[in-house]
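Below sits a lone chain in structure tokens, taken as the form predicted alone.
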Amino acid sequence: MALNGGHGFGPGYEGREVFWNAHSYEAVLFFFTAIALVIFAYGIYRRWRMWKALGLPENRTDKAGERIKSLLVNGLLQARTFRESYAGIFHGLIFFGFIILIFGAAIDATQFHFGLPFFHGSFYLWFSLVMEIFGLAVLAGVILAVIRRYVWKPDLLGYRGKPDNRPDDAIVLLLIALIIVTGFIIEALRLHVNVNVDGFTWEHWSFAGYLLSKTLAGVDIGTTMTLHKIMWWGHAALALAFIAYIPYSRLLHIITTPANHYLLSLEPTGTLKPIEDFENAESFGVGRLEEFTWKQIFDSDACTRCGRCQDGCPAYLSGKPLSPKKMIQDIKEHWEDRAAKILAAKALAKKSGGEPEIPEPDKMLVGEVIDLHELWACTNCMYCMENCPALIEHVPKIVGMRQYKVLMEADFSPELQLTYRNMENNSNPWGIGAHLRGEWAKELGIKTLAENPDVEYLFYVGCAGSLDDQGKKVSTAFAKILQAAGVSFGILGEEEGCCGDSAMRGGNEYLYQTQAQMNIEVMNGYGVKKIICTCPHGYNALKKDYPHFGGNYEVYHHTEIIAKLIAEGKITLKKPLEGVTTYHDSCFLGRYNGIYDQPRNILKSVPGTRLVEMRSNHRKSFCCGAGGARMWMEEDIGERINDMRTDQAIEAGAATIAVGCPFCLTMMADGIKDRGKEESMKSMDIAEIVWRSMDLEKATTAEEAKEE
């Protein structure tokens, strides 16, 4: 009985006929495939029109090489997805499994039309085995996804304990599972016939289908052939439905997320695009959806609702209204509604031959779509952007909306009003006289650039380092380290102004640019080339944002300099500082600038110090709560972020919280007080720790006494 179609596949010839038992269905299958592709194409076209309907222009097609690299690393290899082990595993099983199965289907189709000479023998056997393994991999991935979404129900997939499971989520998982299961059933039915009629002996290479075929013992061949045809069409229908469903479901991320990988920002991490024309612009910031760029709107369609942004957001975890995931989804919902109405208005105008009457939005973007409490809760910590597998850019959207509230409506917290007024009058958030900025340095004999401009480094001290009591101790310790190492440096003294970071990230772009331009004018006037900062906020602003206004410098954080001095043997840490120390990663030092190792290497060099890590560290470090201008605002909703971070240090058993940021230093000190741990814990800047371990205070005192 030649059920194999006369192709000679038999006991001595390993192979398989592609359209086995379905010869007459080829034309019908291609017809329905064409319909599915038309539905798919229309859905993409419809979505494309919506993407074009709103948004300002923005160039995201330059430097194709870097963009292709991102597409390969994050899209094809799923590098960011694998940062979370469980989700990475099940997504990887589904993703890579489908890629291999699609590749296998392509080989099948090629074999059918062109009769590939190698599609038999050992190649076919290994091909069958690989298809079995990856088919099961997809099925395993679906099961793991179902367990996570519907059994474990982690909060990152919902919002405040409420699961965000939509019918679409279940449909997608069910479709994938049914495609795989029906594929194995078809294989089992075919093998039942091949083994019992054609005498195939290599069926164990298709082990999943073969084991399933064992359940068909006793089923006659005619019934098996009929069932095979029914299941064949069922499998084909599911596969075509899957293709057609993509543009209308969460499966669209198969297209939009890789596209977002290609469209990534190539600016330095965390850089904010400045407002360029204050004199002629009619509005500032983002008050309406149309004032986002097209890419900022497209972000929302690339979001997969995976919740990784929310999972480590300090605002969300401390009980505040902000969820980065929810914010992006709210923007998406607003965009879909707005784009549909705009396209409908344009279609109506085209029919009537008139100009389209664009309707006003039903909701205001800022204040209704995005609640003001959400907007001002953000610390700009960049956890969301650093850990988003789709490379969505949350922070620039938030700052853009803040700019609208501050510059267009003058609507912001009273604490920020005082902060900005102090910055306007005295170029520092406290309003302390600018003439006092250099007082801390006088007894150390540190000269200003006005006194001696011929130095290698400008030590940009910053507001906290110049005027805050804790900050001045850090500046003193670091300056003494530089002096002991023989480093050539100077300061600006009263000519130094605030870096403007808090103004910029709090939405007051005009004030920020004023501060930045004054600093740049002074620095360029002295011919400054190299700058050291003890504050990561100033460090980041001078390094990444000042170049927009002609301030191009080599900028270093003091931990980079100290680590270099230790490595070169220019300073020696000899005094043991016994105890357990943990290092708190500043967001603007770590996630913004990738400085994780230097601070830790310094602490490991301190004799007697045992370094331990807090639960959240490196790129997943938990914010202190002071970034994004939150340093100057009251925290009156939910738990205090700095207290939560202090709890992690207590949990780690640390006696010292080492930091590299004046904001973090203050917030950790406050957290220690709030938790009543002043007697057993302290927060210290790394410069203070290093200076103590250098143990030069006693030597200096002895030398002075001898001279007297």
Contents of the next structure:
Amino acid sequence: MALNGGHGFGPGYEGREVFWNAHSYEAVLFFFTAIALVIFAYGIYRRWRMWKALGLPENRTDKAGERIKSLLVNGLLQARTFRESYAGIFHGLIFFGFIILIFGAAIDATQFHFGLPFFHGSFYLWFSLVMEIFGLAVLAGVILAVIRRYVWKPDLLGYRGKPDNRPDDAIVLLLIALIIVTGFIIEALRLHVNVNVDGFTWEHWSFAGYLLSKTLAGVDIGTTMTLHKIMWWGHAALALAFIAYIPYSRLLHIITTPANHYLLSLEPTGTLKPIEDFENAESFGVGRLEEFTWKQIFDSDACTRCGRCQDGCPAYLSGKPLSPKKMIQDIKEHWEDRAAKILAAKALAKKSGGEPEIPEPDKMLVGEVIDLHELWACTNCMYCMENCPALIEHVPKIVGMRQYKVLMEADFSPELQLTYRNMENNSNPWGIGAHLRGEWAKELGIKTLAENPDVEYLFYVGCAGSLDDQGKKVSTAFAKILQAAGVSFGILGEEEGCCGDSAMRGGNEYLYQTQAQMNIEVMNGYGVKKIICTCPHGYNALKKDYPHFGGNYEVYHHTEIIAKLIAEGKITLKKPLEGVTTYHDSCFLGRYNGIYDQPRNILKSVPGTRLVEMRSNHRKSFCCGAGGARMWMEEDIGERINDMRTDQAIEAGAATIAVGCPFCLTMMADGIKDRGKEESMKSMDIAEIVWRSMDLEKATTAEEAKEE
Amino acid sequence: MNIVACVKQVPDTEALIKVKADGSGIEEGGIKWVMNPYDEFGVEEALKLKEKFGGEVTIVSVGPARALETIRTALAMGAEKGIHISDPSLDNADAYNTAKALATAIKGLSPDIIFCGMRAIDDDAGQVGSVLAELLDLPSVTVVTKLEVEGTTVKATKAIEGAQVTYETSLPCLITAAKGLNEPRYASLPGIMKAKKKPVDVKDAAALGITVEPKAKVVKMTPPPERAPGKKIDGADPAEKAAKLVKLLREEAKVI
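Switch from the form predicted alone, shown above, to the form predicted together with the partner chain and output its structure.
Let's see the whole complex now, leading with the same chain.
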């Protein structure tokens, strides 16, 4: 073929030959592509069998519309990945770069095979430019990733300061980089010929390849053509290797992570699926891997070890053995081992015609694969799930395994046993006489529903609000706000029981359900429709979990109601709040229920408020340490979580830590004490701050007024 | 090993106790009933011995219909069967008659070892265990905090003022359990479910062939006097407040 003859391109009809210098290779390339695809398909098939090998059934394919939306938002648009700037950007560069390049390669191949005339004129020029840019984007992405993983080495990519870099990580980055680099080299070699022999004048549109081709000055055309052939095959081989390597490497996440986006839970955040039949079930919770649902197991194959879960996990950061990333990886390793053995046993049985003899696991899931200290360190704060770009669901797995320890083995910490006994006997975690529940309200003239059921709201006070000294102050402040605003409400008094959240999250589903059913029976008996909770744990349980047992109510958190009363002008805030204030997001308000703004808006409505944010806030907020039944357990490993959070408030220069949760209130107060800051700092509930600012409290003596 | 553990249903320590207007006893409405905590130590020790030596644990309780719930609690912890002695004549019976009923029911079981709580937290009598041992003509060690059984030898330790003393006796015998003996287990959910189907033999006084002739009876029950409210001392300065406090402590409280 003549080098300069018959290409027909020229100014106004810019373009290039596709498969230039490689015309006769199409069939060979197709052959190798077929081999790569077979290797890919076999890998996926093998994985598919492993996904199907074990796990309980669960429906995650209903409501296709919502699932496709998640796939588009989280997969195609990378919404969650972009929440982190550095990692989001480099992943975006590689991801979008690859999509465009694959698209470009497809246009190339189509044009060549079908002889479709895409490649000329301004379309060609712009196409060249775009491909150039995205090629560089991928390269830039890889460089950023390499710098982060191998130079910067952030802890989230490792575990406790030790990097967790596997050969696979390097191979994948190298593969991507080489595909791009060889692509540019081919282009440079071609341009060297196109410019010098064919007289192309539009080469600068392919600016990167063109610049690279400048280095070839003086290389003779024959050598260039040979080098081009070699590089062309090198590039093709790398691209095909990439495809074939997908199912056998971390590249599998190209498939499993979007699949996980599609298979997302459509339940409200943090809802736990109730155990349904206590009477007839033979086992409860998850003691063995196969007691997870297939989706819970599949989750672990969607994990890319990005470590975002670990990066803000209060248990991990305070030095406890739990890392959500490690947990998911440990489950994955266990699953790979179990699935392979189960499949082998089934294959053997098929051959011999008997029943498969499935070997016992080498390691117990609970206690060995997942250490018990890991299991009980979780505060259910939802940081991991809220920040996982793959939508992996860590918390329900932990609760499932806790259920096994509590319900099946009754093997758990003595402090928690005492808490549960207290809840059984007196329906509160402290075991204070159940008849004392309504005492706090007596002086305030608040009626119970038994006395007057004809009210708009039930104020579900909760255990802390009813029985804890600090909690009672919050209940009192909030009740006074409601009274001042003329809101019609009542309480259940002695008839109220514990919401059961700590039992549920501590794995005692049976106790939780007895508490929930007791409350629902009472509330439904009074025809309750609207409920206000001052404790986010009760709020979350009543709102999301009680509907499973026939308790359907409109449930509000007191910050929602106070924000509404302020907006409607029903209450006026007068007295200024001195000093700097910071707001601590309760996990069960923020990440669980998306209530971030109302508490902050309330604080901003208080005259003179100087509101600052702590280092961790909103959905990346740091737990106080009390969720997930941790409130009732000793914290004897690592640093105290509440002290770490208090340090963040100190660092922010706050004098007041405003909270919207009685657990957080206690934890922050303890943190302030531990840090010896009682003189200069205090923790207060939003309701207390608002009631104080309303300035309606009649001081009893002149001295007390002075103390204020 | 054939083991018996006696349990009593008592009001929860946190329950609000109201004395009946006629002083004959307490109002039972609204009370949360639980297993006497000392009996729980007995049940736990019985279960531990069973797990070590095999055999079965029988729970025996004297009490009205509601006491069945407490027997089920012990069955949920792991005991095999229950005997519920329920007869109106035994409601609020004195220690002797309670022990007599228990002895009659237990005799036929010919147990190797019997556990009772050191006392019940409701009436604090602390007699049933010892009387029962006497009626069954068994050796007994009371207020036990540590127990070792080897062959038929029993070593039981109890705390006395400033020391610990270990007694040696032999099976069959009766032990009354004290705090420190063990940590009672939390019942597993399958345990709770199975307990609902375990056999409980209900017997009244006639079935046992006993008649209740009280040796002691409650004459009158009165609530403790209500605590007087606290007093707040006002004064212009700390010196004046201190002076007032001293005066009150001397003249009203008569403590200095």
